[in-house]
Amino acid sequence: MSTAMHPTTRGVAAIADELAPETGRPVVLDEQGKREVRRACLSGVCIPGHQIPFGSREMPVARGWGSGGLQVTVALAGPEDTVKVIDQGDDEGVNAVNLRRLIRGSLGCSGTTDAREATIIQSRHRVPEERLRPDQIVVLQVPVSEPLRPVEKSVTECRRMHGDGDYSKTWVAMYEDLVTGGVITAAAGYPVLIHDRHLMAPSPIPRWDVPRFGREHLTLLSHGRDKKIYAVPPHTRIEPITFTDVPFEVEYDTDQVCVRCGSRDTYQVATREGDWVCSDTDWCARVLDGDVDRDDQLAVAPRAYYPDPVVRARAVGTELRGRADLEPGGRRAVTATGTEWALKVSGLGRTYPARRGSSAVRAAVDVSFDVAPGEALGIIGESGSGKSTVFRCVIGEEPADTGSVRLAAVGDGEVEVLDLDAGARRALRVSTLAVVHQDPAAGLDLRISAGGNIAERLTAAGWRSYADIRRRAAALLDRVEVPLGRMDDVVGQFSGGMRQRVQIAKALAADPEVLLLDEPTTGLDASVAAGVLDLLAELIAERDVAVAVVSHDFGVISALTDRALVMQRGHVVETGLTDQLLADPHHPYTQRLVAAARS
């Protein structure tokens, strides 16, 4: 066997010998370290579930000990602290027993297995099955800082939900899990909702923990590779996101016996031979001994989320009937006071400054319409022509420079929506607003199911019930002739037209005021291009809603729309019915692309 050092092993070592001159004791992080590290502590209590960063030097243990935890204990200890380290339950594992022989060699404080005499409990993957003080606070070594990354992988993605309270995604993995399996699979680090705004994923702890949060002690959650810290101060609301009708459930088996204690209500892992045992050995021990308080530890177990199968598949089992479940013509659009008009438009403009060889664009210059519930308003050009622009400034992905936006349903059309904050502009994007893409991958996730997609439409919009959703979800399916036995697909599966109609389906899942479609057809054979055109032309007639199409195919345009305009070079050249306008083109313009389409 090698007598050469371990690299981490040379770390702890060259610390031990940095010793504080005040207390002759090694120097495991120092104090501008613990400043950093405290005043994210107190930060973490003011905003609890945020994710909290702060600065610190990387700590002397292997990667798996535990550093976030480990900075957060030592910067909060002292000699007089008694430190009590846990590892999955266990008090004797390896990196429990050297974690607690680091930190009370660096702090002079006092060690211990027993929950009822430590200060500050540092674990990973549980909470002690002890009732826990007020003056008692738990710090745990967190694997996965950002609760997000399981569904985003993007981190500025990430931070964009958060900021705007955006977790639809989290939801949909859930719906996901139930359609597959039956049962929401999330384990460790269960995601919750702290004061029904932050979403926090205590990683790494098991959800039979997740109920006993927020009680009478303090918790912290460190992750130190990442430096961010999460708190939940004592009596924080939280609530594990799950869907209205089906219940969250912890680990528990009706069966289970600690083979050694004999205990039924307690968290408990498999053996080897197929046994139960209790995860916290501490606990365990303690029962042996007769010295535990069992009713008062009733009291705290999360006995009301044991799992109730009935209940749970009484939602799963939702009977899908189709179409028939779909409200006829959805919700009646509204309108502005004294007006006719769901969207109106007035003088967008947009100009692309100018780039090193070339001159400054002008995109869109004073462009101005209106839309009515149940009418559709085609927009019509070349490329370049300026009404991808228009479209986009709309519907919020760039930004105009004058001009005015204005919805019917957002301030009874006294809102500026150019004005809006693009939090605000998302959010109309959901219910108020909708979009069908050119290309499906840019209005769907590919990774998932046609229901799911829907499903992150509603979700987002407010929904909680999975039956409820689940048959929105099939009904609109239904609608736009995607078979019910492909609803569970994932989309990416689907041919160009069958996404298309998928993502026809998500747009209309909130019955939205307006429905803006960029060139619809666009990629698709002729056959399957005039299939969606009819669904549309049907969609549009039934639902009542404002529509704009943005297409360079007068096809398209005659197919869909009542009005038209005409775009050439970021200007409106000619108006008008869509039937005469066709027939009778003006402009110059106009008469080219209208003798080049019937050639």
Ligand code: ADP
Second form
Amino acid sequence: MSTAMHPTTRGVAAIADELAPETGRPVVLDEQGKREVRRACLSGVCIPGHQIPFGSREMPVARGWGSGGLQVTVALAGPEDTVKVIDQGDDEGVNAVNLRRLIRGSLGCSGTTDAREATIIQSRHRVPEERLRPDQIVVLQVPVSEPLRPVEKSVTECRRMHGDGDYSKTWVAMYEDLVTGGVITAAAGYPVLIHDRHLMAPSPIPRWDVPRFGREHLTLLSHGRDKKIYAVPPHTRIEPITFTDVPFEVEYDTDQVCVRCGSRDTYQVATREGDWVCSDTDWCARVLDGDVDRDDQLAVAPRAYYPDPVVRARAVGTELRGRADLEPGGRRAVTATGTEWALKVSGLGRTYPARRGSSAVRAAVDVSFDVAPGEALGIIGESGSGKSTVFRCVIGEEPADTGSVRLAAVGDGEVEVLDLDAGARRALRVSTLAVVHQDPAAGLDLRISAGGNIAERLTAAGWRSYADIRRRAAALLDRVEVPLGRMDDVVGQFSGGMRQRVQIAKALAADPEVLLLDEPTTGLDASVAAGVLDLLAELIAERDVAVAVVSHDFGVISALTDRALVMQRGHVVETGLTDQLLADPHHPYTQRLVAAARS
Ligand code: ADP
Ligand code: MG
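Provide the structure of the form predicted in complex with this ligand, given the form predicted on its own shown above.
To see the whole picture, the full complex is given below, headed by that same chain.
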């Protein structure tokens, strides 16, 4: 099907005819709409890379045909402007020609194909090869506004990740690419970090154009359907997401020479005959006319990012030695007395409000305990006694009604953890307070590899070397007895016991000060559970991490802990050394639990 026959394009052509300069200045976007768009552009400039919603209007072009870009161009341009429109670098594409006519007709401005003459360049997916000036604006039509879409489907969760600056899932996608293909496959719409803060996937421009953002000119990106605008002002620091030892690479092949103009240092596309030509038709034509400044263009060609397979292979080919690479570490200096707490919970209370058909539940009442580095504390009680509620309040999944939680690692223990905002509490979960859930799926992403799951935690903790991440993940997996040969397999293919081992490795990855284990072996077959229990006992013995273990099973509590609390209906009814509780339980409820464990 020829593009010219596409109904939408024909529609644009017809409207462009109607809006031809000689027929007057019909209105594409009213003044109110223009103001809204301009306001969004200004906000975008103030917070580079951040997506700003705007009151989108119906445009006389179908969405997907540049309606977002059209709104920005029409809102910014006046009669004195000169507008260039390109489609994949091509000034003469049907869509480009018609959008240019439409804009000219509506605004009475002039049009051009020469990038040097343009004040506004509206583009679908390219930045001109020409070095752009501070008085020029590039408007990019954006087909997908959310850079996290490839790694997270939930809109709410994406918003949360932007809010927290938590882009570890994007890092993991890069990691998984390298594991499976040896290269980062994200081609167009490559994710970048702006001012070390906001993630953006700039339109699906080729990687070639990524380093040309944030130089002299202003870039505005606009998505019509999502009604979002974002901006990269001049002189903005923008970093492609990549590992320190796996450099960002643009599309470049020394064999590619434009058959028309002979250029090498341009972005090129294949012709039907299999030749290469410049994607930027304006540049190509001017090279033939001898009307270019090659030095100027070379100065902005992304030569620093031409591929270097040797460098890439060095990082990607990291030799993995398993446990041998695990530093004796995770170990911290223990305080002289060894009794100082790492986690201190005081008077914690939580009542679930009454709901239709059920009365209020006092799930935790005045629960207090502390755990020292290198110590393991047990919390035992029947199902429903409030054990998980206590953990959920400590990690912030559940608000506590009363009480106090302190972590020695947070503000030297002076800070009330319960008062921290949600983002700060989530940040604690990376390298301060780790949790192992009963269900491995709650702590893992089953769709990614075992190594990738650990990479997620490590990148969240700031690790940026691919080789270091590989080595650390291999060492941890080896330590929890997951065969190294399975490191790159998707966790969803693992057995329950193996998943739980991966979850434990992930929890320990960033050396947390405190580790909470919630029924860590309950979902496993008895023999598998015994193996995981042995592993946990070893890990606890070799680290200075403070551990709290919740279980309904005295067997688990006695295998892992020295001290324990007994919980019944939200109350702590007895505390003591685990061995003593087992040998000589005082409270009738504890006696029942012990009897159950013996039977
Ligand atoms: P455990 O982990 O010891 O089995 P939980 O802390 O999960 O106990 O639950 C303690 C009590 O709180 C139970 O009676 C349970 O039904 C109730 N409960 C737990 N979560 C909720 C909730 N989200 N809403 C209402 N009641 C809850
Ligand atoms: Mg529970």
